[in-house]
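Below you'll find only one chain, the form predicted alone, shown as structure tokens.
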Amino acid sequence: MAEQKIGTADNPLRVAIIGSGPAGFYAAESLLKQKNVVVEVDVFDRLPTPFGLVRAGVAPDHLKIKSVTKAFDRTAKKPNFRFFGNVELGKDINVEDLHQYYHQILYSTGTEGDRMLNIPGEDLNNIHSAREFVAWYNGHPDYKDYEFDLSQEKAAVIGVGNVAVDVARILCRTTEELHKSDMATHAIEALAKSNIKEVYILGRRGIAQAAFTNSEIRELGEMMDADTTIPAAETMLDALSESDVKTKNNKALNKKIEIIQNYADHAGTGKSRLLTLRFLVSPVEFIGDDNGNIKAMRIVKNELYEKDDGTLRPRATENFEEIPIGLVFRSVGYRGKPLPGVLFKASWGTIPNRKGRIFNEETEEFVLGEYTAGWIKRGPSGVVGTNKADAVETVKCMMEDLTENKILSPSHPDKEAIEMLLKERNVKYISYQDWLKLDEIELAKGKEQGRPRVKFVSIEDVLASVEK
């Protein structure tokens, strides 16, 4: 008897996706849209709630960006989609298990680590990664008990990407503004008592190279009780940048420069907080007090030079400056962490791959049936929507491999088998129906308090609510 073709209604292609952030959902969407292949998708996440950084990373005062979850919700409600929240790879299930239950496995776990500055004093107290602060104020269960010394008067954010701007803006927001967001309640309460009066954002390159978007920088001028300023000299284009900007002739870039230059030496309007952006400067040392707390940072003025490939890079000059500071957030990039049983390229902080196919660089061979998408595939770049094309690229490779029968041969490919395994191991997983129940509770609590939503921040509370 001939072997039954995989990808039919009687013998569907079984795919496991590890990670339920944008890349995972975009991959699921693409898989379920295949016209000539029947696919069953199971999405696993170590957290009980879906959506990854859309829930735990996007700024809580940027509710419009979070509306992308409506599209994810449509995908999740398709009959061949299942969600298994509160299931951790390496603890509840492992790669060997997945090989026995699925034809293909896609890892889209994002980047859960941080890049370091590697300068003296970085181990002082009150120096944190922006990622930790973002996770804390967004109610990520792993960070709900973190503490940040908001009794300080001066804070600095190192970096000029959107995350850096988010952190600075949150530090400058009033309690009234934060109450309109879906920020975790513990964070609103802590920030309401904040003593911070001055915030700095530091960028090592010039205004033309700043990574933040136009909407982000424009928003800094619209805060209720914080003024924004930039030293006029640092809003001027140097000769190399001016030439580069003219060559690119990019409308968005030209607009960004215009917005930035409107903040030059802004005198302020008497608001209680001041946000100062600095460009072409880098921290070179953090200086501590006798108790091991940061009390100042030494920065160096940079200049730009052109590399052989035409890019403009910063280099230090002989001009130094010291700024009193009591709290610092590094926002110089996220970094992927290795997954148990999955290849990892430590030097890049990503899973080694070719267009999403996991690739063993030592043997120069592809790993059968294993794929990756999102930040763990390409590094932390782009916005939420960038992950769509990235995921589609990976799914295209998956479909090509299916056509050539380059897939795994699971011993338990039936749909119910993985549920039985999790129940045997007493894993209390959260289904998508459970999530919809949790979502309703969060929205109802928000409505009671005049807020968009009040989040669950404890896994124990999530499990207790589902069991009711």
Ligand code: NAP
Contents of the next structure:
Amino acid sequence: MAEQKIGTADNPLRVAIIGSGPAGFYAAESLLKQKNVVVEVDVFDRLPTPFGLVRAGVAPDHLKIKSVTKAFDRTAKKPNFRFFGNVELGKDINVEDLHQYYHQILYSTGTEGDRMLNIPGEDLNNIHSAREFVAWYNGHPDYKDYEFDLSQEKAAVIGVGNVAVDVARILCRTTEELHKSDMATHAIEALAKSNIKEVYILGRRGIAQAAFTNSEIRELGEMMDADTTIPAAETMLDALSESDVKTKNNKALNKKIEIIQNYADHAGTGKSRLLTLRFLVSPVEFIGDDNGNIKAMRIVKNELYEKDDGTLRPRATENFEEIPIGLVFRSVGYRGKPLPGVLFKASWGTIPNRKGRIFNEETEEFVLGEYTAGWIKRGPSGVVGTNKADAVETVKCMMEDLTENKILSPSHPDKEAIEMLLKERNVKYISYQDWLKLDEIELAKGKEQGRPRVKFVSIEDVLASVEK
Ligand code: NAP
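Could you present the same protein in the form predicted together with the ligand, rather than the form predicted alone shown above?
Complete assembly follows, chain above in first position.
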């Protein structure tokens, strides 16, 4: 336990945040806004660039959502904020190190894994997670060399969340549309040669249970060279859904149903690509050819039943169908991955916590000085802004614990010490100033090409540009 009062101008509360996505930035903002506590925040990221999924997850044609980085910039400009990009937990620094340099540590690393379908044939070639495809087209350095077989004519996206809609829409966009986005150049070039003509999106439940939001589903009707349709029979509400929708009497849900029903048996307007939404169906098997490539998927028609908790769940019927398909994206949810030295609840894919305080479920004790926020805290749900309230909840716990002096006692609480450690270890870290320079270069390259931004996709290129 620390002895002197921490959180004053002489002895600021030193906080390390691991992960610079929305949750990390919202936590930093909340910490730096504390009225009676002086906090110094160091945000670490294993990538050289900040912003997590706002840079590498949000769809490249949804530029407006990315303007949230303006708020992150304001936080980063505060004197007690520092960014250490290109610093990986478990490689460049570890949890024991952090305990020696900070009073509190917050993990906001998001979800870097995928849920699986667990059906036969899932390991065939040309079946990918949507997360990998999204990371690739957004220029995430780890995924830049991935290859997706876009010579196929038919693709399917499994799941009806917003990620599934993003992936399907990107597959249907024209090069002209993609050029207006901040998609990585390698992806625009690959997609320009795409042979995809038909895209399916498969929902296991009905239209009233679709996870996507209204603006996203509406956008599917506004694509330059792709039509959207749904078999009319699958837009009908079954009795259970009808009664559920009536009881909920929710304006947004009623609107969603209306938008979807307007796509029913849409004959098409002769556009080059066709996007077909399917509901109440689940893939049960992926069928491969002699080379181990997927050539078809067997799907089963589902019906809904009411669970004890009142939710409507899918149940397989005896009706099967086979659809020829050459490329599949599984978009059934992300999953967190364990961080070295940090507690992890494998069954949930999250860090076990109570309101953001890391909690050891075996000993039923809190882990002193360690906290979490964002998707690794609560699972992959909600939009960017959802992470604000989530981070604020965690910071409230951090402040309460500070009041009770339940904080770590670092042996090197001075601000310069961590820089010295990283330099000693020859870690080439990227500061926020460096990032602003990279940002300018990306925007200038974009301007030259008539695009919003041209992203760096290789860590070597980033480091070379910073050193110039
Ligand atoms: P999500 O919204 O949770 O959707 C997951 C989808 O996968 C659901 O349709 C779910 O169906 C389905 N699914 C799960 N297990 C399945 C299985 N075994 N078989 C078939 N389908 C299965 O997740 P997400 O799309 O990955 O998005 C994550 C979060 O990011 C969401 O909160 C989303 O809104 C947000 N996001 C927002 C935007 C935006 O604002 N534009 C863009 C992208 C992502 P059930 O409902 O039946 O479980």
